[in-house]
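One chain comes next, on its own, written as structure tokens: the form predicted alone.
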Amino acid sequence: MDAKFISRGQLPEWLRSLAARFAVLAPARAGSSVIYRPVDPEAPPRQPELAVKPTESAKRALFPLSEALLTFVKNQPDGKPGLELRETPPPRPCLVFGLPSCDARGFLVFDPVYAGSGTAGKFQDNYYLRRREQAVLIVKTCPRPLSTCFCNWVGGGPASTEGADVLATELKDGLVLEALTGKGARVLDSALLRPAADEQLTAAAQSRAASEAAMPPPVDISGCARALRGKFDSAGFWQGHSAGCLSCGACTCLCPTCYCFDLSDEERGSRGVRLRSWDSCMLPLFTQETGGHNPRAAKAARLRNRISHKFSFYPDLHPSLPGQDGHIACCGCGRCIRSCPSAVDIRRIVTEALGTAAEGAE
């Protein structure tokens, strides 16, 4: 595939102008935090926050907050009751610059579920399939780990490709970019774009070499699954971990995999509109029935049900996929444990559970 160089200079001009093509999304800065924002091309050209890791995943790009789904009308032609129902157009085809390679690699969790393959069901959601398809990722090499970046772990890395369209490592003066789809090498096809020098080929390839390096060890998970089934009915371990939860779902929210949602239809007068918008099975009135009687009642058995998702009920749901005992539905970006106001750590969380196991097993 192509390889281009872009300066840093011009790098602000090179999206707003793929921004007359795409709904273009880039990190930028939003007090302490770094979210994607939206480049306006008609806006003077804003450089993006490439030297801080982005607050919230990318998720949204794809599977936004809350989204129309559909409009309704009702009407009595005749005097009889009738309801119109009106399907909500078509999204712009969205590009995302600068996300890391967790961010694209959760994307591949959300692919099975929502093309209904997989043992989880047939049906398809044709919302995010659509936004899915014309998407462009152009992921960033990370150039260092946070203390709470586990990717590795979970067979990711700061400079995988897995979901991503272009890999954008940066040198001092750019960042080379290096097409690795169809798409990712048509939006590549740039005036102010040229070809990459073989220096500055092989200054990317060390980089990358570098990047990975500076991850620690990863920890041998494997097994995970079945050493959390293992720990399924054992009270005093969930509650132990979840003592300090508050139940405030940040790190649903910002997780790249979780992809829970509600729907509610919002009426005023003869008109109305059915949104999907995101849920966490954190909050206590995730699993709470019309009668009352809540499942999970308990932030015990809330947080039980999200690590064992995620390490274990998932890999089942879709056991051909790759990883060990089937695709593990966490891409290791760390954003559950560093933004937890109570410090809880799913990495600890799973190696006790695999550390326990071991040792029944002596």
Second form
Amino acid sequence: MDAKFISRGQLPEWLRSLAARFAVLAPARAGSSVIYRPVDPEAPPRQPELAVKPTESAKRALFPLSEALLTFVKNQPDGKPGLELRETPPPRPCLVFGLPSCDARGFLVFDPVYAGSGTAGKFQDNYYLRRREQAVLIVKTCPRPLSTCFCNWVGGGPASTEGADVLATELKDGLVLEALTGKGARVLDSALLRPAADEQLTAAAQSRAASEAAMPPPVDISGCARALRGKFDSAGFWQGHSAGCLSCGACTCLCPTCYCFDLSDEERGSRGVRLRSWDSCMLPLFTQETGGHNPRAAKAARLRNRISHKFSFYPDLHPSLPGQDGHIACCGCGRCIRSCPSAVDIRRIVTEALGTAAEGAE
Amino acid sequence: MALREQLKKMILEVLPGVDCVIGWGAGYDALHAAPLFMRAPEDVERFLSGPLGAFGAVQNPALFLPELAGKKIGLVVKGCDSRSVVQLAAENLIKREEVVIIGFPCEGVIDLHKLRNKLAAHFVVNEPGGVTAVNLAGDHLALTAGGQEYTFKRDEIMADKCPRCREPNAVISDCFAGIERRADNIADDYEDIAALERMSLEDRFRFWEQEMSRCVRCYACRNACPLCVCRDHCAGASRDPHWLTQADSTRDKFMFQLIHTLHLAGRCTGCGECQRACPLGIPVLLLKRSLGRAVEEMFDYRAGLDTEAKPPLLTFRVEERKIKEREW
Ligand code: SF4
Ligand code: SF4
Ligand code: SF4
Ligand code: SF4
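Switch over from the form predicted alone to the form predicted together with the partner chain, please.
Below, the chain from earlier opens the complete complex, with every other chain and molecule after it.
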């Protein structure tokens, strides 16, 4: 497939040109954080922030913080109460530039769920799927791991190409862009890019190898699904790990694999909108039932759910190769650790459940 | 005896009489501490075991008291944390006699958002998470990252609340480790608020629009606040009445901050946990400090200093000293 090179100076211009065809998101600095911001083709060109791993995940590209599923108007044809439903217009195709490989792998956790894995394909989520189908993901190799990164525990790596359409690798003066899919090749078809020279390709390959080598060796967590199942009733285990938890949604909101949502109808007069917005299993209201009962009233039960969902329930429902653990619903991005006000460490919970607490962990 | 050793000794003395003692232990890397719940003597070894020591003790352990009501709890507190305990007791949200308070002279804590900004602006390794070794010696913090060493002055990366803190020693305690730090020469000039107020109204509005636009509604700000009492009856989550939209609306996110700010007026002790907890580094403490200053000016009241005091907005005087009634 194609391999191109873009100089740093031309990068903003290229992103602007892409913004004519796509809703482009690129990492941008905002205060002490780095977020995915829309690239405005009308605004002056801006360098994306590529040196710092984005604080939030890229999931908002395919799973917005809030989206209108439909709008409705209450009317009274022939004097009888009625309801007129209107579909929302299809979204613009989206392109994410510069997401780390873990973010791209995160969508692999979304995909089966929104394609209806829970209902044998009967209920598919068109809102997600139509975005997904058109989206272009330009993954950037992570130069060095953070203290919270553990993508290689769960099958990823700093230069993983899984789920990516283009793999970008930074060199001193620009980026080597390697197309991995047809969609990817099409966005590289631009006069602003030139074919990558052999030495650039070699340098990129070396840089990727260095990134992989900088990653501490993975901890073997095979068997985690079973181990966590075994811990389900250990109140003490979960109370201990959740003692410092604030029951906020920082972990789930920033997580690239947390896909749970809430539905709400908001009405104003006779018009209204049905919204789907991010929800979080760490919040007490997540499981609050209308009758007043809450099966997960305790924060220990909620933390158990978050961890077990990722490392046990989901893999059980989404088997990978025979004889192996299923697909773990965590891509090891470490955001839930990095952004947790109480420094709750998901790795420690999983390894302790396995009885093989990693050395160096507290 | 070093401070840590003195505190450990006190914790061990308190431990048999309480359900647990809450302090800080080493977190997942050298820069991050985590709340530590000590139940057995061997847990005490982990107390402040990180290389930052008490400089890394960022979390406010008073947060956990209301949820542990009914149990006897030991609590190691910085000055600011102790004010949260006082305020909780003043509002009957906890019982004073259920808490054994261990105080120490706090010399300030790190602000990891500040460090993040500094690293991003000047250094090759641009994130706290890329730091591999930490050495705090005297007034300097040395960080090793990517094979290089970077040195910061302690003051540069200290939380803003610390240099202006008038109560670095616990205002209330059952035992106190070390010698009280002098603080009678410290004043809070509210310069951060004044600077914001020098902006035109339009600019200020744009400032907040910019800042709040990246809010993801995780509500870490709310949940980290030891005095936020509504918990699962929050105006932000209520559907009936439906105060705030679920749409991705910057104005409603800002509205939520204003609701929190008003609910905390005259109750907020300025502990700064709301801002520290925000993963996106949104400076929400400015809002709370603005009302804190107003309450201090109008009612000569600062929250969290006296368990017997009534927060001015939870009561009234027939004639307020500084509020002029209309003459008609
Ligand atoms: S684990 Fe951390 S981020 Fe998640 S809810 Fe608890 S305190 Fe918030
Ligand atoms: S659970 Fe944590 S480490 Fe795993 S994908 Fe989510 S945020 Fe990243
Ligand atoms: S509003 Fe912020 S500063 Fe005030 S008490 Fe709550 S967490 Fe502390
Ligand atoms: S902690 Fe920050 S991002 Fe989360 S709700 Fe509060 S202001 Fe918004």
